[in-house]
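Starting off, we have a lone chain in the form predicted alone, written out as C-alpha cells.
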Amino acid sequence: MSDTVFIGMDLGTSRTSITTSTGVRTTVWSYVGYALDHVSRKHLGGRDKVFGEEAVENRMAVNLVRPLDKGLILDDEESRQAVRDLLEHIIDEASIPSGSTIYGVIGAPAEASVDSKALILSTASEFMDSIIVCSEPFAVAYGLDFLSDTLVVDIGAGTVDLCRVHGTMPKPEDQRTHHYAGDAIDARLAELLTKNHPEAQFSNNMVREIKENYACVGTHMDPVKVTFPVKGKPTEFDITAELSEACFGMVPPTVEALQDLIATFDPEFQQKMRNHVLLGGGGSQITGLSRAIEDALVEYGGGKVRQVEEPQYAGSNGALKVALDMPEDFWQEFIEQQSEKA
C-alpha cells in the first residue's frame, strides 16, 4: 500500500502556497507564462511554459496568463489550463515521493460559490486523490489553534476574506469577503499616480512592486519616493500621499465588515471576539494596518488586532492541519464519489 502525503495548500490570486506532511513548504506566484513561438521557447530553454516570478519577468515573452481572479478559477479554458499547470508545477516544488496517496486540503475565499469551489475540485483531483476546499480564514485560525472567539481577517490580492471562528465549523452566517483587497489597492493607487502625475510612465508591474515594498497606512508614515521615467527621462516623485489613500481605502470595508460579524454574534461574546481579531493573508503585512483598524473600531466600542506569524504560509499550514485531523472515513468518501463520476 502507497504511503499517504497530507498537502495544505493557499490557492491564492497572487502566491499560491503549498505546506505538506513531509516538511516541505513552498510558494509560488500565480502566473503561468506559455511560449509565443520558437524563438520564445528558445529564449526559455527549450521550455513551452514557466512559472511565477520567473513568468513575470519574461512577460515581454510569453502569453502570461493569471488565472485567478477574486481567489476563484477563471471561468475559461485558458485559465482552467493555467491552473491545472499552476497546481501540476507546485506539486511537483513539493517534491512528494513518487506513488504516494495525497490528501489535501485547498483554502478558498470565505463565500466561494459552490460551482467555484466544484470547479477548484474538479481541477485539482488531476493530482490528488481526495480533496476538502474550505474556508481560507478558518484555515488560517485553525493552523494556529483560535478555534474560539476569534475574527480572523485573511488579506488576499482578490478578496479580504473574514470569518467568525466560534468552536465549530463556520457557517455561511460566520463569514463575510469584500473586495478591496490587494489588487483594487493597485488599481486605486494608478488611478492616483494618473491623475496627480499624468507625465510619469508605469506599469501595472511597478505599481505592485511599489506596494509591495512600501505599503502603510497612517498619518506618520516615512516618505515615499519612487523613479518614474518621463519621455524616457528617470525623474524622482513623492506618491507618499497616494500610497497612503490607496492603502487605507481596505480600513472602511473590513471595519465595517468586522463589525458586522460581531453585532450579529451573541451578546454576551461580543467583547471577547472585537478584542480577538487577527490579520493574516500578504496584504496584512501593510504598515500600520492592524492599528488603523484599531482606531476605526473605537467607535464601535473597541478591540484588538494583531498579525499572524508568517502570514505566507499561515493559509496552507492551516489547511494541512485540517488534513492531518480529518478522520479517513471522509478522505475514502470522496473517493468513492469520484469512482461513482468515473
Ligand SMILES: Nc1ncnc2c1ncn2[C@@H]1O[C@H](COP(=O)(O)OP(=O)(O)OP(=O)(O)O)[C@@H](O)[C@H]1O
Second form
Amino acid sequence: MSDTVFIGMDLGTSRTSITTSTGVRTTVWSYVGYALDHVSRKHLGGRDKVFGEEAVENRMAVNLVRPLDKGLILDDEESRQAVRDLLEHIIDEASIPSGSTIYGVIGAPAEASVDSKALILSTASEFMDSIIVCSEPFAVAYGLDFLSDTLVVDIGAGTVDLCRVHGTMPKPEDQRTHHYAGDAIDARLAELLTKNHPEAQFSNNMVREIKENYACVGTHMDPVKVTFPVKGKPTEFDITAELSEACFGMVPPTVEALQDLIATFDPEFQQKMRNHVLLGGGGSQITGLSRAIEDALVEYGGGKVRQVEEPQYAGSNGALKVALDMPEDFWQEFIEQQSEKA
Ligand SMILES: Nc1ncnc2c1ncn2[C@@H]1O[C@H](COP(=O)(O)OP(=O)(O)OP(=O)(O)O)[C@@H](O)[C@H]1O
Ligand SMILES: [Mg+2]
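Provide the structure of the form predicted in complex with the named molecule, given the form predicted alone shown above.
Expanding to the full complex; the earlier chain stays at the top.
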C-alpha cells in the first residue's frame, strides 16, 4: 500500500494555505492569471498561467481571476477552473511524493452551504483520495487545542466566521458568519477616500496595501499619511480618520454575533466563554482590534479577547490536526461514495 500523506488546507478568499504531514507549509494568494495572447505568454516566460502575487503583479498582462468571493467559490466556469488550477498549483508546491495516498481536510466558512461544500469536494477530489470539509474557525480552535468553551473569530477577506467550541464538532447553531471582513474594509476605505479626497488617484490594490500596513482601530491611533498621485503628481494625504472608520466597521457586527453565540449557550458556561475569545485570520492583525472588541463587550458583561500567534497558518495547521486525528472510517466513507458515483 502507498504511504498516506495528510494535508490541511485553508481555501481562503484572499489566500490559500496548506500544511502537510510531510512537514511542508506554503501559502499563495488566491488569484490565477491567464495569459491573454502570445505576447502576454512571452511576457510570462512562456507560461499560460501564473498564480498568487505574481498574477496580481502582472494583472495588466493577464486575465486575472479571483475565484472566491465572500468565502465561496463563485458559480461560473471561469472560477471553477481557477480553483482547480489553484489547488493543483498549491499541491504541486507541497512536493508530495508521487504515488502517495492523499487525505485532506479543507476549511470552509462556518455557514458554507451544502452546494458550496459539494463544489469544493468535487474540485478537490481530482487531487486527493479522500476529503473532509470542516468549519474553518473550528479548525483554528482544534489546531490550538482549545476544545472547550472557546469562541473563535476567524477574520478573513470575504467573511468573518465565528464558532463556539465546546468539546464536540460544531453544529450550525454554534456558528455565525458576517461579511464585514477584509474586502469590506477595503471597499469602505476606498469609498471614504473617494468622498473626502476626490482628486486622489488609487487602485484597490493600493488600498489593500495601505490597510495591511496601517490598519488600526481605537482612539490612540498614530497619524496615517500616504502618498497618492493627483493628476500624476505625488501628493500626501492624511487618511487616519478614513482608515479608522473603515476598520472599526468590523467591530459592531462581530460583537453582535459574539453576543448572540454567548447568549444562546448554557448559562453556566457563558462567563467562561466570553473570557475566552480568540481572534485569527489575516484581519486579526488590525492593531487594537482585540481591545476594541473587549470595550464593545463591556455593555454585555465584558470579556477577554486574544489573538492567535500565526494567523496565516492557524487554519491549515488546524485542518492538518483534524486530518491526523480523523478515524480511518471517515476517509473510507468518502472513498466509497466516490466509487459509487463512478
Ligand atoms: N496586517 C494586516 N492588517 C489588517 N488586515 C490584514 C493584514 N494582513 C492581511 N490582512 C487582511 O486579511 C485578509 C486576509 O485574511 P485571510 O488570509 O485570513 O483571509 P482568507 O482566508 O483568504 O479569506 P476568507 O477566510 O474570508 O475566505 C485580507 O483582507 C487582507 O487584506
Ligand atoms: Mg480564511
